[in-house]
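Quick heads-up: it's one chain on its own, the form predicted on its own, in structure tokens.
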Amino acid sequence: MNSPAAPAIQSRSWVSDKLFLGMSVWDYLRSLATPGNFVAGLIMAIGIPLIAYRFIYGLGAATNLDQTNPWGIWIGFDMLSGVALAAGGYTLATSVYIFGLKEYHPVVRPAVLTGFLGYLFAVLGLVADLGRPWNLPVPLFFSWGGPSVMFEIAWCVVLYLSVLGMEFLPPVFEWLGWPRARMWAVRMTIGLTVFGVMLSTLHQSSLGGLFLMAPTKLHPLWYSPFIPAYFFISSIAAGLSMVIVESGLSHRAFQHRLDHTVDIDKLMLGLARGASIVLFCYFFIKVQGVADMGRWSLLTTPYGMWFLVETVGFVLLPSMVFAFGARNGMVSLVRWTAAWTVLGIVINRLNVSVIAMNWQAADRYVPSWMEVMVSITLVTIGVSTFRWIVNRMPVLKELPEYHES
């Protein structure tokens, strides 16, 4: 009579421990009643029906896109910015597993998780932007467009999203208590990292290569033969900055999940040094691009002023502040500079894809409120998913029984 009840007790224990943080269902639901969760729930309550509205009634009903301006903020913000800011995954994994910078191992898992969620929600933003998203598998599996840049980007993003998912398997298996599966996942780390670097190098630069096909539509100050290099190098700075921002926020929000033996401030100062160097290299090739194309006279125009704001204010300035903050051990300054850099990367991607695109057209694109709300909703769902995972899985701190392995 007792044997049938045992599996039910074990099941309830597993659900309580793994999903409800050791609380009863009622206590867990009460713990969700916080101002932050209320705001997130309100955003999703508005945004998710808008996403459904877009798929039911089409792009024309939900967006201000047209034949002149077919790309809006769902491409510039959700896709281009999301992919760039998710570059911390391959940047940190390469630093630790390929170049042997083992001291940065504590920040690899959150960087990989941020990268995975960044790519996942970038793809969801892309699906929302496609006029016929149900045809997305066609170019991947049935219409092999070898010379197409978009074909290469599609395959690289799909493969790299899969790589990031497999790179994050060790903490998932630790959470589930599957040591043997975790061991095999760890053994794949080096191979996955090498493959991920190859894919990231290809598609980060190819996203910039898309705009090589629009020399008459993109403003001359942003159009350059170097634009694939711009996108790749800036993605490294974006990834490093995003890891610094995410680390600062995580160490405020998840104090109970931290490994307090790790000097996280020292790691952030090291990442700031790397970001400073990468940003200066990025600034140098941006100046070289202007010189190579002979665009100096355009810097005195309104678009030229905005270009200088982006290049000097969001590239050169944070490069210098990163160096100053790292040299003087000013962690708070480094974190604020990282947030400023992240904003600069978003501005750059929006400049290239929206603001400086079709700059001579009389009919200028302005996103609808529904486009903005959908983007905010995707970001909110991404942040909520990150929070849910970190509160349950060993992301910010490895479990002691697995630490040596």
Given for the second form:
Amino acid sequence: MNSPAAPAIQSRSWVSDKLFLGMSVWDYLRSLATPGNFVAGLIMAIGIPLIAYRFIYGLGAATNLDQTNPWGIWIGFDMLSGVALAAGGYTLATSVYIFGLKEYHPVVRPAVLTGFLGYLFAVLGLVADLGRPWNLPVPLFFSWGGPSVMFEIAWCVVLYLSVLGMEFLPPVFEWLGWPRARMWAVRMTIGLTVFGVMLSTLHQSSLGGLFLMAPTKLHPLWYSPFIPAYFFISSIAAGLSMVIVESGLSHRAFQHRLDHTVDIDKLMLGLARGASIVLFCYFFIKVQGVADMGRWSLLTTPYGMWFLVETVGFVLLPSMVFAFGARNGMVSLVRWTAAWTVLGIVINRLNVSVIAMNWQAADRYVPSWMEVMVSITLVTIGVSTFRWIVNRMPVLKELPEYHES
Amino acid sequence: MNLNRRTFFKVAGAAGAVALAPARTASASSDEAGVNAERRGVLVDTTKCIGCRACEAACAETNNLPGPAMLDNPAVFNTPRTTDTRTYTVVNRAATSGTAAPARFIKRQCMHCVEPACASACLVRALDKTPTGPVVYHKDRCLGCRYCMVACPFGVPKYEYDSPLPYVQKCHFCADRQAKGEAPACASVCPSGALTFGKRDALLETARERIYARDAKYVRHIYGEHEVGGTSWIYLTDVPFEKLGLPTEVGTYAYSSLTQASLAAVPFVLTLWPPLLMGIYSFSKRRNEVNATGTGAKGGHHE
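Give me the form predicted together with its partner chain now, not the form predicted on its own.
Let us now look at the entire complex, which starts with that chain.
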């Protein structure tokens, strides 16, 4: 943990002020020597060479992917789950700026930052997974595969990553002390929010739409013409839950950076109410998918049991517990339920892309330790970046000079 | 009501920029009669195949790939093989041992679908359907996302996982030879008449004639006539198709149709979301202004 800015520093330079939390270089480096940073450093010390190893020796050397299973956890976890869990950015921005729920304003910035970093590291995971990532400009500028769902996703993710970056400019400019630039950035808010909703609607659903092309490979309980709707609706629940989880962790980790005038618990209960409703809708259309496709008899098979674990254990139950917790003001229960929901979304994305994929194939995929380690490393770098930014920029708390009613 | 005009235009401009993205028409489904008539294919009559694997050898030679292993050894048929990055075609023996059925062999390679799933999955058109039949690979465009492998119901595209500079590999129907008016290497060397190269429409007629000829014992089905919307390579057999290892649950629709509804929603999202959201925005703004008793909030401040 970075310690709070030490009081009474002599000769505060810009660098010291902005980058080293007001400390001298030596003091700052000493302040980094914490158990948390040690663990993070250890993970990166193992993971970053592994990423280099993957690029030098190829995907076959680092992963357990094969000709039957071309997609593993770098797609299922880093990309699909990462993008779903980063949905808090557009969900909260829409609630506050479009729906006018201004009381949630204090959680918009952390949600946008979580979203931005979530997408950034999802894209980095994708770069590790792509065989020829240096060709990424090809679908953007040189050869357009219009009928491809993947083409739509490529454009939307690139544009939305830019939108999130621009949405996060106001706190960056506040940190740099550039009020005029900040004013321009703030004026873009509504436009960026609407554009962000359009892009998110498209690519969150299209990430599910990718699997429409695999009717013979994906287990029939997960394969559905509704799968784009499943992905989109569940991304809202994922985004809301991730904001609750992130807020709970920030509450412990960044005590000194919090705005203690805001009743964050009340906001969490409101988000929980929203997540409960969204999760219930999601559960309902999942059941409708089973009914429409006439899949009831499959529920008693082993895959059916696993499907029930996912839809009842990680969608319906958290929906009910969210409602119970929100009604009875049990913030701690709500926080645990949010983590539970986040886990459920990850399970869903892994089911669709890995576990229920190629379920009849002779060759089944289990990730290699290197794939797991690279995923852990990307999450660690993402969390470290989040901490670095939150410790410097006005994310959890607005600066008083910029506070507007 | 005070919907900021400038804000609105900013949003509308953003929406317009996206709406200008290329029209989403399935390029592969250009089904004009002229194109249809020129479409080439191969009829594989498995009752005529003797399992000599000359096609495998010719394929390897013309593509500068390592020659087939165990070429004169029947033990090669004991386990079914699949194509791989260095083998674009394989001949397998049908799983009919123990039955009265005669030994049957089946050549497998890319089916060169009429509306290929791989090509409609590819975001850079690296895999591309040519009007005359071959599904070709423009390797310079490929990102290596491997969505083609997910999409292909026949498991045809193979990936060079061992290479740090990997490509997708698969049969390209000797598109270069076809452009010169020659038959694909495999079909040109087949000694038994099992492989017939020609126009797909004519081959379908030939296949029907054979099925309905006197004393013919064919299964009354041309595999590839309708499967996944039709394939360039079509198969006849007198043993069940499952025994040959051909997937029989792939459906008779083009896989590009599976994502059409999803992609058709794109223009609606791009045109309907902005006015809807701006409408909600102006309502909520007004509501908040009314609620803020007495203070008529000034426009333009969204933070």
